[in-house]
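Presented as structure tokens, the chain that follows is alone, the form predicted on its own.
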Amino acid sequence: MFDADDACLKCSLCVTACPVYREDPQFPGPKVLGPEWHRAALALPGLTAADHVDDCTFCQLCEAACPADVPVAHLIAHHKASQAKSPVVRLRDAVLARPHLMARAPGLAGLGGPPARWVGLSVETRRPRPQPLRWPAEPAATGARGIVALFVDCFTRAYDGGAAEAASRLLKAWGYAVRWVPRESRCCGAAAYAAGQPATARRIAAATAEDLGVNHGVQAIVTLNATCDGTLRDEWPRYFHQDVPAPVVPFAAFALAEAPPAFWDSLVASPSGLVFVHTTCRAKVSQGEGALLALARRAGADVVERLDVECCGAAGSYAFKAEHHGVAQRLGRRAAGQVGGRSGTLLVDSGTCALHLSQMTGLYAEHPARWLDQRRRGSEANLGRSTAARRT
């Protein structure tokens, strides 16, 4: 089915790396649910799904730890597809696997009380609030350094439009023409794949790829969400068999590489206070750690601290499901202990991680594009006040 799907050495490094295994005593672990179950299923077609397979968050840290390059998390995703579920749970999971459709009616995320309990949604997990964005006109590239496509994921489109607008302002300030994509509300396919619906994920990704089009002249696709970034870069070519029309670059990495030195120098005078940064599990696997830390320090943050958390527990729609609420809370508790009631700003490039960590720690969670844009505006305001004071 996959390359190296039968290459498991039984070394158990994937188990050691699994954050759920350490927090949930009933979770069998990635080795049992991934390669071992896959081998058994090949020998016994129609094998019943194992208990607690759905407790996997699809963080892919198991795959990053595997010395044999076994696609452990992807095998578990296919394992999830064999689960027997009630009609109500199937309906709930079908909706959560299509966040691009929910983005067209963002108020549905606020469903609470008895209706939420009836469909198996957690009534304790914080929900996002609608924040629509203003879709810009097609940019003119005359005189620009180049054209970049800003990938506006479905969460950003419905619940954090300000992050897309801030990123667009910054990219333009750095000399780029910005083309927002995809035009329609689309999903990269990550939500469906993590929910054990790989065939649905491929169909969703194919529709998004078609909507992206060729995008002639685009030199990079800048992403705002770490999960979408990893999915476009890794799942699309390897598992979804979709071409990506340009190199995929997360916003933080693009800022570090392309923002001119004068931009960074101008931010130093704007105070920031304590800044925490959290690199999501998908970003760790796809890009490694360091970009958000480097961005905060390059922007002159007074004190920067990395959250020592592997998977925060949000994991897309994972924390929104009632049966996963306890595990999600335990995964996020480590961050709460590290913060210890201190005040500050948390930089994280995932909307659901921002919601979950903000609820767990009490920190104000901010997308790095928003934070950087606010610091730019603060520096400009400080410069304006200094100029006015000199004139008087």
Given for the second form:
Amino acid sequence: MFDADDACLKCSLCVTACPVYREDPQFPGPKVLGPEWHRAALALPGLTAADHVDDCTFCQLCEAACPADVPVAHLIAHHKASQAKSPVVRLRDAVLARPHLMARAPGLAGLGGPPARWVGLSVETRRPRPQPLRWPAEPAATGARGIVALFVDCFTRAYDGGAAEAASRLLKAWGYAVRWVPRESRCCGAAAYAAGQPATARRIAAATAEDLGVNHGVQAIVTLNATCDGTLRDEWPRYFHQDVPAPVVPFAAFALAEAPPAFWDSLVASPSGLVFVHTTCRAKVSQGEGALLALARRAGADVVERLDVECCGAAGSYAFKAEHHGVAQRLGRRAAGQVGGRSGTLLVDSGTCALHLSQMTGLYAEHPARWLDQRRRGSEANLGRSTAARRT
Amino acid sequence: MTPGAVTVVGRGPAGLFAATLLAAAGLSVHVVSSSSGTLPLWSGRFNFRDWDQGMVVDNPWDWWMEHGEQHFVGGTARARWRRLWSIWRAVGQQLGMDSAIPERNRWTVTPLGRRRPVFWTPPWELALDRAPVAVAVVGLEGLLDFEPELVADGFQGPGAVRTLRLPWPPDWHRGWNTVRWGAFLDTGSGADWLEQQLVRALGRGPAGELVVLPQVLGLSRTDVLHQRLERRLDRLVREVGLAPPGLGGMRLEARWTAWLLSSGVQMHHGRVRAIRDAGGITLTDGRPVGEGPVILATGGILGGGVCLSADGTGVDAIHRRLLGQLAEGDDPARALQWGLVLGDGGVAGRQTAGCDPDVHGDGGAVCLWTAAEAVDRVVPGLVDRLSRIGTVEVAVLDVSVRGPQTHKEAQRV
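Alternate state requested, the form predicted in complex with the partner chain (shown: the form predicted on its own):
Time for the whole complex; same chain goes first.
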């Protein structure tokens, strides 16, 4: 099926990396559910799915740990596809696997009470509130430093439009013309793949690729969501059979590399308070860790603390499903324990992680682009005030 | 001239140690890796030199004085080793694992009940200078990797040895491995369960009794649980490292990575495609990472810096550079020597410089030494100048200098 799908050495490094394995005593772990199940399924066609396979959050930390390049998480996703589910759960999962359609009617996310229970949604897990993107009056045609495409993912488009607007303001301030892509609400395919629907995921991704509208003049596709970032850059070529028309760069990495020194120097005037940083599991896998911390420090944050959490439990729509509520809570509890009731800002580049972690810790969570833009504006205001004070 | 930034490829113990030295010296560091390092596969101990041709080495300090020349960077002086182990002690202290650097090898017991030499261990791991007056070896029902009766064989001697076995905890399932046990004992109910069971099973016991457990005392709350048990039982409690996955190495890796990140080191996940002439590397997905010189710490058992083909050709896996060719009848182990790429950048790790830690029991020392050599090649004199690791001062070890003949003290155990 994939390269190296039969290369498992049984070293168990994937098990040591799995956050669910530690929190869910019933979860058999990535080695059993991925490569071992795959070998068994090849030998015994029609093998039924293992219990608890759906408890995998598709964080992919197992795959990132594997020294033999076994696509552990993707084998588990294919394993999930063989589960038997009730019609109602199938309907719920079909909807959650198409977040770009949900985003066209963002109010649906607020479904509560008995209807939510009936379709198997967790009524305790915090849901996103609509905050749609406002299109700018006139997108700039060119910038002094070239053109970047800002990938406005479906969640950001419907529930955190301010993050895309803030990122656009910053990119423009750094000398770039910004194009918002894709043209309408589309999904990279991550939600469907994570839920064990690889074929649907590929169809969704193909439609997004077609609608992407990134031409050869674009220097980079800047992403706002860590999961979309990894999906576009790493998974589209390997698992979705899709080409990516330009280098894909997460917002934080782009900012660190391309924002001019004068921009960072201008930020020190504004106090930040305590800043926590969470690097999502998918960012750790596709990028690594340290860029958000570096961004917070570079932007002159007073105190920066890293959340020592592998996967927070949000995992896209995972925490919204009633049967995953317990595991999602246990995964998030570690963050709550570390924060210990302190107040501060949490920087995280994933909308669902921000929701879940703010519910678990009580912190105010926001996208790094929003935070950076606010600091820029706060600094300008402070500077304006101090200049005015000097004048008087 | 000191470079502003250094890229380290590999996140096993050698890579993390190289990154630690560079970060402690105030350099900007990028660590790049394509998979987990080897740390979660072992207990976290750092050995110096355990064996020489099947014989136990009693004093590894003296052994290296006599035999360092065989290992490329010849004549590794005692002062250099003192320096490296002093730094390692400070790293341990910074990571909450304060453990002294011994003057000689100590010994531990394997899960099969054999004695084996051991040098530096984290505070929770068993390492003895002499046989204890009394030992209680405590197993856990259902944890097949640690049979107390078997382990007790390693303690046979003048002291009293007793074996005990704790029953299954309430939620136990036969699929539990060490990671699951560790996660269970990280919880409040797990820690309470273990404490109650140990109090009940051990009773008062003889004075000075040592309690030996399998290495399952939690992942993230080990220190709290370890101290709590020692206080409550009024006895020393030590763990024996088990077959992989190793909780000790997982604890070490988690603490080490967290500290490096909080010290400003950036960790990148991806596979290296090329080392750029201008500095830093390019990953297979096109991402440029880092700048400045590159240290390859890919010599571990998982990655291996050298690709050896069936025809005997050895290629540096990252530079795609021919390193050498084995002639017919050559010892394949010769290929390991190719891992030490001299010149630009440096190479660190266990499979370099003709070392074979599986046979020699010197993996920890080889990591420290090769990483330090690689770092010194990038910033000459850095290792000797380093005065602090984070908030911990590097205190120079006082290891007494003995005669050069201790090799003869080697004995079979």
